[in-house]
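First, one chain by itself: the form predicted alone, in structure tokens.
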Amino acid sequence: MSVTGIIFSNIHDNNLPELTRMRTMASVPFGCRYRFIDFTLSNMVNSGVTSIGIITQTNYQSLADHIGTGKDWDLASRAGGIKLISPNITAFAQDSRIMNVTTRLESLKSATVYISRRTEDLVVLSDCDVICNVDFSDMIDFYEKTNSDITLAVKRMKLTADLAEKNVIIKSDEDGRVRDLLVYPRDVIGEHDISLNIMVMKREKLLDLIADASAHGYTSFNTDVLLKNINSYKITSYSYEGYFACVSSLSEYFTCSMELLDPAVRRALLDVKDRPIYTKVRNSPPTRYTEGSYVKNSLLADGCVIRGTVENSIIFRGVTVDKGAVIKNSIVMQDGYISKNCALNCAILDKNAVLKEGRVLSGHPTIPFYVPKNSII
């Protein structure tokens, strides 16, 4: 069967207000050279899904710049390829809610015309901030073999009460049929299957669900569609065993980024056979390490100049670390400049941030110090 992909770029922007003030969740930088959406896009392309629509709502200029024509993902094609689905708002729209689509179902309503014009049989729906390396081909095979109406990707995880409250817990029987959903439950702990916010269904079925939701004023896909139809539809769960992270706060972003310093995590996410993670290519010179520089257990992208000390940190493209500067347990995004004798610990510097000579910034892993984009301190 032919397959098209739908990616939601904005619905989780409120989870990371610091990093999404000037960009969508989809275009949040991650892991030296990637953006969040690179993982979902690469998963689709590696699985043979070459017709992809990205639903946008607001603040998506950086996303458009990053995606470009889609050539870096081999999606620059007249047949299929990649398309940004912009908001469908009329000149006479007065309802402010139209400008603030915040749920998966509302986003799908705004993309109905695009979905109806596709000709593929199946659709893969995914959030943009699902950090994993999954083979959608296996998931689609599972969907077809089980003759499901909807298949949800799940991951078995050990949950704290705080973590459970940020996730949808899926309860399935021995055959993989979903029997219950706990939507952002409180006071749930222990090992449970959580939804990865990835699902497969027939495109015509999706259009029927959107039409029914519009007629009844539904807004939540999990509560108003899945939970209400759990007995009438055959909803199954596909278990994913690999690395997974979903970022829902600045501290979680910091933690997930620091996990990349573990070689086992990098291999599980970035070095999977036949499933590379693609991103926008930037032609930069190799990173230059001058005499007296010191780097330990860190990830550095190309185009940097390192004259100082970098330990346990993630340094994006084009960053300069001057003499006497010491960066530890921190993230410095693209084109940052760390002047002489500065010190960073547990900090996140957004793009184009500049620290003048002698500045000292320190946070904590649970509350990292954040410096906004284009700031000078």
Given for the second form:
Amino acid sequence: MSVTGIIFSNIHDNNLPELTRMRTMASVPFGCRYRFIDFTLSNMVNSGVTSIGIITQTNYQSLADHIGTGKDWDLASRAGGIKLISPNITAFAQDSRIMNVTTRLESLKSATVYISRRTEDLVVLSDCDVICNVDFSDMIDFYEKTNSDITLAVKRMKLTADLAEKNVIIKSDEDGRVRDLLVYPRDVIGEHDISLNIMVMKREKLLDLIADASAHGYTSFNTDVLLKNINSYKITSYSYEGYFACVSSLSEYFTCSMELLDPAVRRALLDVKDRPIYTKVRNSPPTRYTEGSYVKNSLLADGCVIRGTVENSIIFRGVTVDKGAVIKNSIVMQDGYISKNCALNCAILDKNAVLKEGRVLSGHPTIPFYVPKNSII
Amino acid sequence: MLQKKECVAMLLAGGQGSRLYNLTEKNAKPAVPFGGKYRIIDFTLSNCVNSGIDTVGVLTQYQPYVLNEYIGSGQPWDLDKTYGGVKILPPYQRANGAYWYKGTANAIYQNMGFIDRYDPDYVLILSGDHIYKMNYNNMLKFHKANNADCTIAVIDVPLSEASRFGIMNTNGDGSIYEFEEKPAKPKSTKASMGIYIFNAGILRKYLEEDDNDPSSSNDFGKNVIPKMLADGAKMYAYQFTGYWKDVGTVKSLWEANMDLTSDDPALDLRTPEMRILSRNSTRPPHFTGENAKIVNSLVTEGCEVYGTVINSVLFGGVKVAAGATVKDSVVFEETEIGEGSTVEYSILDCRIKTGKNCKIGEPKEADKGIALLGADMVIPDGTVIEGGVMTSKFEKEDK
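For the form predicted in complex with the partner chain instead of the form predicted alone, what are the coordinates?
Below is the entire complex, every chain and molecule, led by the chain shown above.
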């Protein structure tokens, strides 16, 4: 069966207010050279989904810039390819409520024209911040084999109360039939299946759901659509066993980034055979290490010049680390410049940050020191 | 309706490159890897694009698969055009027979039909085995300002080395009065870079004459240029200043790679001007392990370094195991250096699997020459390969 993809680009923006001030959740940089959306996009492409609509709402310049024509994902295609679905606001819309699309269901309403014009049988819907390497075709097989109306991808995780509050817990019976959803529950801890916010259903079904939700004035996909229909529809859960980074706060962003230093995590996420993660090509030259550089247990992208010390850190493309500078347990995003004798510990430097000579910044894994984009310190 | 192109570039990429030995056994010289993530042809292709030339014919003849695959639609260089773009031009059969490219001039002559499709005023002839950044548009401006028939790019070389090159002897205004191929006693230090701009009509005339001359070896440097000079054509030397390196030999290929590892490289690939474009891999970022030591080296995506890397260039996906040392060496894609092994003053081709405690090559100071290992070899534990050895034996891995 043919499959089309829908990605929500602004979902969960408020989980990472620091990093999404100037960008969508979809275009948050991650793992030296990727953006969050690269994982979902690559998963789709690697599973043969080659027509993808990205629903945008606000702040999407950086996303549009990242996606370009889609050629870096082989999605510059006449038959489908990638489409940015911008907010559908008419010239008459003076009402800020119309312009303020906040939920998954509301964004879907604005994408009905796009969805109804597609010709594929199935649709896979995914959030932009699902950092995992999943084979959608396996999930779709499961959907078909179980004769489901809707299949949700879930991942078994050990939850803290903080993490539970930002996720949807799925309760299924043994054969995978979903029996209950706990939407952003309070005071839940322990091992649970959480929703990866990836869904598979028939495209026609999705259009019916949107029309129905629209007629009833529903706003939440989870509570108004899934939960209300939990007995009338066959909703199943597909269990994903691979690596998943659940980034719902800056400290988790920090923790998940550092997890990439573990070779097993890299193999499960970035280096899966036949399922590479694509990203925008930047044509950076290789990274140059000079005399006196000292780098250990770190992950580095291309285009850097390393003259100083880097330990347990994530260094993005085009970063310069000058002599005498010491970077430990930190994340330095694209084109950062760390001058001589600076010292960093548990810091996150957003793009183009410049540290002048001798600056010392230190945070803690729970509250990393965040330096906004284009800052000069 | 075809649009006219002012200038069409013809890139000579058919040479065997026999002085690169096993690196060109199954690969045309322009497709030989260079500088960590490039291939030699990236430099000329990128120069074309960065100079606003969007129509490039690539003339191939020798082992073309890797090169064809690499160039593909030309997308990495923005040369996937509706009209123009990059085109691969192999020799082809005609009504009156089929001929291989007999020389550089003959290769262009056989493709005059390709050039005619774009009705250009100028034709830029390039060779695919040089490393440099150059704006051909400036050379074209110079050519037009002089109202020349042909302009040849030249670079100053040390007088002591001038007898290895084709030397242009010029008047004060840059016009060429004499061309000497590898002169024993050079009169000038202006070496031809193998980059020519011709007026399209003049080029056609001389290529036709050259084709009719049975004694000609159909080569630009040996036949066409001397003939034009003898006829009194208006020929100018365009002085290029900047980094330029012929990478036709193992030694010069090694040197050009090493030039990039300096902290202030003569050819800076990091500047945004004249950026060199290449077909990028989808490898993850590179990782440096707990006891890694990397000095004066280039490392790129997909590498995993747990050992020591000094004065070396590592290509994508190279693994250097703990306790291994790579020094003064160039290691191509996906090659793995096993635990405790030492690689010195060597060039290792792609996908070689080196066992534990091997010794490959000898220190540069030993002066035994560069060890050159061919692709896909599996080298057993404890193997010793002496300096200067060129080999592609050992059991090849089943593909």
